[in-house]
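Presented below, as C-alpha cells, is a lone chain in the form predicted alone.
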Amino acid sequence: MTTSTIMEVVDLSVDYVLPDRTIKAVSHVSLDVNKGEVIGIVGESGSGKSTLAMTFLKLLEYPGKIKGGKVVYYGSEGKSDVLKMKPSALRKYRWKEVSMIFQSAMNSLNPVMRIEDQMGDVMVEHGYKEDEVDERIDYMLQLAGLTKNVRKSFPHELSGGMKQRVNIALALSCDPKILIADEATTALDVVVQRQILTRLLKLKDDLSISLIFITHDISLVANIADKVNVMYAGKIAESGPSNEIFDSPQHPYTKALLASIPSLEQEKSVKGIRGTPPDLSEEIKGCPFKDRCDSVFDRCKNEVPELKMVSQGHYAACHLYGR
C-alpha cells in the first residue's frame, strides 16, 4: 500500500456453497488499487475474475459467500471495509464511490425505459437534484461520445456499441472515484472494441479516476493497464507492472496466454493451452497449473507454490523461482 492507494483488498477468498459442493472462486486475493492507475485483471473464463469484481461492490448473491477478507476503500471520510459496510453505507459508495460497467452490459438496460429516465434514475437516488439532472444526461452522453439525442431513445433502438457507451456514461453519472469495467468490450467487433477502449482511457484521464479493466483477452490490456493481474484457478498467478508481465511474463500460465495470441506485425506460430482448468469444487493437490503446464517438476505435484517476488513489484506463483 502506497499513500495513492485508493482500494486494498487483503487475503480475499469467495466460495459459492451449493448443497452437494463448495467452489473456491477466488482464493486469497490481494492487491491494491492507485488513484488514476488502470488495473488489468486477466485469465479464462472460471477464473474468478468477476466474482472479485463483485465482492469489490458487496454485491455478491447466494450461493456466494465471502469466507475471509477485506475489502479496504479509502475515501474522503477516511477507509473502511466494504465487506462491513451496513446497507445506508453500501448505497453512498456504489456508483457515488465505485462503480461498474457490467458484463454483458448490452443488455443489462431496462428495455421498456428511456435512456434519459434510466440515467435520471439512477442520479436522482443518489443526492442530485431534478433540476440538475436533465442539463447532467446531457453531459455524460456527450463524454461517453454520443449526442444529446440518444436520451430519448430505447435501448433496442442503440447498436451495440452506442448501448456500451449508455452503460459507461450510466457509470460514470454520479462521478464514481474507481470504475470496474467487467469484459466490457465482449461482443463488439474489433473496431467498435477500439473505440470503446479508447473511450475509457480519455474518461480516466479527464475525470482522474482509476479504472479496473477485467477481460479474458490478455492482448487488450497490452497497451491501457498500468498493471496486470493475472488469474488462474481463483488465484493471482502472476501480477506486475504491465511493461514486465509482457516483456518479460515468469509464469508459465502468462507465456501461454501470450503465445496464444495471433501477430499481425510479425510471423509466429499461434499455440492453444492444453486442457482445461481445474475443477475449483475439487481438493487442488499441488500447483492448479501443473496438468497443462510444459515446466512442470516433482515438486509441482505435491506443493502449492506461493506468489513470490521475482524482481521489484513483480509477483509470480511458481516453483520455477526460488528452487
Partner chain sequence: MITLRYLIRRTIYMAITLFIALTLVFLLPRAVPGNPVMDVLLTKYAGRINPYQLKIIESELHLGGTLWQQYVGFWGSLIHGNFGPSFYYYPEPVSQLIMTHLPWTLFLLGTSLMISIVLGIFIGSYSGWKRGASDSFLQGFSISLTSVPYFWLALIFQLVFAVLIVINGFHIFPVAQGYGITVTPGTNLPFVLSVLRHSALPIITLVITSFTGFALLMRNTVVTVLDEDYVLLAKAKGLSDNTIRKQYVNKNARLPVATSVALAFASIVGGAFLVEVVFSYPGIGYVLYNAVTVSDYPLIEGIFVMITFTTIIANFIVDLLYAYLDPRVVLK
Given for the second form:
Amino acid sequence: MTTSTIMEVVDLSVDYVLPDRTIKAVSHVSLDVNKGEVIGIVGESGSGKSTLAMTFLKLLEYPGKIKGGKVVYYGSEGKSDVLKMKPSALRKYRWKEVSMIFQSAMNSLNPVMRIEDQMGDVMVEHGYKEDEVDERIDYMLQLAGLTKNVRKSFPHELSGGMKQRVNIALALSCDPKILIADEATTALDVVVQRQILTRLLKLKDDLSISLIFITHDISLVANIADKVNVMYAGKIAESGPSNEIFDSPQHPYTKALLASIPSLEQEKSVKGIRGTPPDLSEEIKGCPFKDRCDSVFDRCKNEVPELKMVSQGHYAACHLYGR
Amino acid sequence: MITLRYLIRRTIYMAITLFIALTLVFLLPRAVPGNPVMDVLLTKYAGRINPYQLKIIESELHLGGTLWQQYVGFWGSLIHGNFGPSFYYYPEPVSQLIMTHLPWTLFLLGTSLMISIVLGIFIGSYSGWKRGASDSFLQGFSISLTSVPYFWLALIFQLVFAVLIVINGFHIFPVAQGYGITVTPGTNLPFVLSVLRHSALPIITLVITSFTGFALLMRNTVVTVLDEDYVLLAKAKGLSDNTIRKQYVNKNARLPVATSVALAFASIVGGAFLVEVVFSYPGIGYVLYNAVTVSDYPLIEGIFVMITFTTIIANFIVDLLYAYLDPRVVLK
Amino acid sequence: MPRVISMEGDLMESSTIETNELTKDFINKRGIIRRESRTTRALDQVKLQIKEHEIFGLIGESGSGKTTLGLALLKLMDVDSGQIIFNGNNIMKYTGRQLFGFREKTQMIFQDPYSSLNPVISVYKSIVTPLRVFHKELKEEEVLNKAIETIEMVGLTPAEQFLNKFPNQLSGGQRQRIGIARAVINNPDFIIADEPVSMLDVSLRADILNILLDLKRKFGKSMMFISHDIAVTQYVSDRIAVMHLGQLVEVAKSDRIINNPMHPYTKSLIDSIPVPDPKKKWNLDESKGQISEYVNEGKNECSYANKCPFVMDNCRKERPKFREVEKDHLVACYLYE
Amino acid sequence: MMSEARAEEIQRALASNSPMNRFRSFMKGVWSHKKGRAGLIILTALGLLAIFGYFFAPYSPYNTNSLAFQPPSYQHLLGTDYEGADIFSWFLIGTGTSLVVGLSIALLSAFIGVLVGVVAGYFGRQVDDVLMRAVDVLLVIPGFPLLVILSAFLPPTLETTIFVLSILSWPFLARVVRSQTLSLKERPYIMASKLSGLNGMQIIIRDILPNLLPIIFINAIFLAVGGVVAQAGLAFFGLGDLRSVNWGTMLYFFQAEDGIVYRAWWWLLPPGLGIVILGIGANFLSNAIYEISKASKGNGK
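Having seen the form predicted alone, can you show the form predicted together with its partner chain?
Below is the entire complex, every chain and molecule, led by the chain shown above.
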C-alpha cells in the first residue's frame, strides 16, 4: 500500500453456500483503492464483480459467506477491517465512509416514501441536524442536476434518468470517501449515460472522493477509469493502469474480450470467445480460462496461475508471463 | 389520490353489481317451476296465515301479474327498504328482523376481522423477517388450518371449552346464545360482560381460521420485499433494523394484504354465519339458518340483499384504504 | 435487377419492404385504476425502404419507437395510418389467407433468449413449427433433415444433442442460436432482428453477429437489425437509420453515419458512445445537461426540437423533410436546407 | 446424408419426448419431492377409501338396530349416532360421496374458469371486458349467502349442490388464468408462434395451456377441497340432499340431533378430520407441483 491508500482488499474469497452445492463466487481477490482514483472492475455475468462490491459494505447475506481475507479501510481513526466490524461500527461506516449506487438503481428507491424522506433518514442517522438536513437535500439534488421540486416526489413520478440522479444525490449525501457504482448506468440510454457519468466524474473531482466503477462494458471503463481490474470466474485475470490494459492487454481473456467487441474506429471483424465460463460450483483444476483459451498449454491444465507483474503496476494471472 | 370522477364511476359500478344481485334474487324463485314461494305459503303456513293475509302477502311480494309488473313492483318496494313480511314471524317485516340481528353479526365480523388482520400482519412480518424456525411453524400451522371448516372447529371448541372442561362446576365459556339469561339487554356492565363472554368462542374460532391467510401472505410479501434493492440500499445506508423494517419492509409488504382483505371479507361472512349457527348466536347467520329451515323466503332474500350491500361497501372502503397506503395508485 | 422510381424521383434498387408515412399513436387509458392518459406518437410518418439483400440497421434510444416499427412491419401490431409495401404489394389490409401468405415470408429474432422460447416445448418442436405450418407437404424425414441442417448452420453441433433439449437446459447463447434457427428454417424473405445480442454476455455477442452476417452472405436475406448499440449495428449493417421519438432523422450507409453524422441528434448519439480507448477520455465540462423528459405528442414539429442546441423557429413550425445531403445520405434537419 | 446409426440415434432422442414420457418423469419428480410424496400418499389413500370404502363398511348406514350414542367399541369402531347407526360405516361411505362431489365441482368449475380466463386473456378487448365484469360481480357478491339463496330455491339434490358450487367457484380461477394468460401473451415466443402462421386457438392449445397446467392443476386441487368443505357447510345449514350419506350430512345431524349434549366426540371427529387430512394432502401436493414447475421453468441464469 501507499500513503494515499484508502481501502485495501486482501486475499478475499466469498462462497455462496447452497444446500446442494457451493459456488466460489470470488476467490483470492486483492486490490487497492487510492484517494481520488477511479478504479474500474470489469467482468461478464457471473464473474463475481457484484459480489465483490457487496463485501466493501459487508452487505453479503445468506447464502453468501466470506471464506477468507480482509477489506481494510483507512479512516480518520486509523485502519480497520470492515468484515470484522461490530454492527454499530458498521452502521456508522456504511454510507458515511463508503456509499453505493446499485445495479438496478431503478428499483433501489422505496416506492412508498418521498424522495426527501429517503434522503433525510440517512442523514439523520449519520448525525446531521434537522435544519442542516433540509438544506443539504436541496444542495445534493442540485449537485446531481435536479431541481428542488423533486424532493416532494415519489419515485414512480420520475423518469429513469432522474431516478439515477436521485441515487447519485443520495450516495453523496453524507460526504463519503468512496463511492461504488455497480452497473449504475447499464439500464440507461447512451446519451443519458454520458450525461450522468460526466457529472459523476466531475463531482468526484470536486469532492475528492474515490470511485469504484463496476461494469460489464469494457469500453465504458476505458473512458473513465484510471486503473482497471478484469475479473473472470471470481478472480482477477488482469489489473493495471487503463491505458496499458487497452493498449497492450496481456491476459488472453482480456485480449479476446477486446477482440470480441465491434469498434467504431477501425474496420475489423470481431470474434467471440468460444465455450462458456466454468461452473463455479465445481472444482476448477488449473487456469479457469483454459477451456476457452487459444494459447493454452500443459501447465494451464494443472497449475493455477497467480497474478504476476508484467510491467510496473500491470499484473496478469497467466502462465505465459512471469516465472 | 382519489378523484371525483373515480367516486362517480365506482358508485355506478357498485350500483350495477347490486342491480345484478337483486335481479338474481327476483328471478330465481320465478325461474323454478311451480312458484316455490306460493307452494310454501299454501302448504307449510296453511293454518297460520289466513286467506285474507295471504292476499296481502301476494301483493306485497309482487307474486301476481306479468313478470314485468312484478319486477317493477319489486324495485318499488326495495327502494323503500321494504322486503315484505317474514312468513315465520308474520307479520313482522323482514327489514325489522334484519335490523335487530345485524349489529350482532357486524360485531362478530368486525372484531374477528380486525384481530385477524393485526395478528396476521404482526406474525407474518416477524416470521418473514426472521425466517427460520417460526417460519416453518407458521407454514405447518396454516397448512393444517386452511381447509378446516369454520363450523367444525367451532363445534370442537364448543365441545371442549363449553361442555367437556369443567372447573369447580363452572364451564370456561357458555355453550350458546348471545348473552346470559340473567342479564337485561341495555348499556349495563353485566350485559356487556356477558356479551363478551358469549362471543369469545365464536370470535376465537373465526380468528384462528382466518388469520393464517393474512399471516402467510404478509410473510411471503415480506420475504419478497426483503430481496428488493431498496431494502439492500437501506441497509447500505446504515439505517437501524427497526427503521428498515418499519419504513422500508412493512410499508411495502402490507399492500398486498390490504387487497386481500376484500376477498377475505366475502369468505369470512360465510364462516361467521356457520359459526353463529353452532353457537346459536343471535346474528344474521342464525336467523338465515332458521329462515332456511322454515322456508321463510322473504327473510332469506332480505338477508342476501343486505349482506351483498354490506360487502360492496366494504370493498369500496378497502379500495380507498389501498389508495391511501400506496402513493402509486391513482383512483381516477 | 428492376429499377423503380422512388417518391423523390431517385433511382433505387428494388426493395423488399418499404413504408410510407407510417403513424401510430399510443393512448394510455386502461383499467379502473389508471394513471394520467396522454397520447404518445410512437411512429411519426415513418418512411423507409429496405432493399433486397441488405441488412438495414435501426438505432434509437429506448422509447424511440424502434420496436414498435419492427412489430408494425411484421403486422404484429396495427398502425393508425400509412402504407407498408412488401415485395410490391400493399399489405396494410391483409387478413386471413393473405396474411398467412405474408407470414410465410417473414420472421423475427427476439431480444430475450430466455422468453423467446416456450419453456414447455422442445427445441425440435420449436424450430420446425414454421415448416409444419407452411409446408404441410413435407415428409417427417425431410422436416427432420432440414432441422438438423439449420441447427448446425447456427453453430450448434452435433445437432442431435440439441433436438431433444428444453430451453432451460440451454445457455443464453445457445438459446439465441435456436431462436435464429427458428427464424431462418423456412427461408423467409425478410427477417427482423430486435436487439438480438443486447442480453448476451459481451464475449458471446460476436458469434451471433457473425452468424447473421453469414446468413446474409449465403442466402441474401433482407434484414432489419434493431439496436441501441451503434457499434454493433455498424458491424452488421449496410445502411443505418436513426430514430428519435418516433421520427426517422437520418438514413445513410453505415460508415457515413459513423464518420459523418449530420443530424444534431445523431451527432450527440455518436459522441456519447464509449470507445475502448483510454486516450479518448470524456471531457468533463459537458456535464451541465438537465435531464428532461419529452414525448412526441403528435405535433407537427421536429421531435428533437426540445433538446437541440441549434433549434430554430422553423423546427417547431413544421417538421423537416428528408433531404439527400450527400449521395444516399438522407437527413431531416433544417440545418441542411 | 446421415449415417444409419446417427439417424437412429436422432429418432430415439425424439421418441423420448412423448407426452407419456413427460408425464411419467413429472410424476417421478413429484414422487421424489418430500412433500409431493406425502401428498400423493394421503390423496391416494383417501381415493382408495372413497372407491372401496363401500365394500368394507361393516353395516348399512341405514341399519339402526343398535343403541344410540354408543362410544367406540369393537362392534362399532367409531360408535353409533342418534339412531344407533354405525358411524364407521357412515364415514366410509360418506368419503366416497364427499370426494365425488368435490371432484365434480373441481372439474366443472376448472373447465369454466380456464375457458373464460384464457378466452378473456388472449382475445382481450370487448370479450375481456364483458367476461371480467361478470367475474368481478360474482367475486364481490358474498359467496355463502348466494349459495344459500340458490340452494333454497332449487330442488334439494346432490346435483343441485354440485351445480351451484361450480357456478360460484370458477370466477377466481378465471381471474388467475386470465392474468397468467395476459402475461404469457406478451412473451416473445407467442409472437414467434404467430409469425409461424399459427392461429389463436392453436396458440392457446400449443403455447398457453401447457404453461398454465401446473397452476390449473393446483387450483383444481383446491377447488376440490373447497368443494368438499362448501358442500359440508351447505349440508350443515340444512341445504342440499340431507338423505345422502356424506361428511356434510354427518355434521348436520350431529348439530341437529344434539350430539354436543351427548358429548359424542366420536361422531364429530371423523368427518372433520377427513376434511383436514384431505386439505393437508392437497396442500402438500400443490406445494410440490408449484416448486417443481418453478424449478423446471427456472431460466438457469
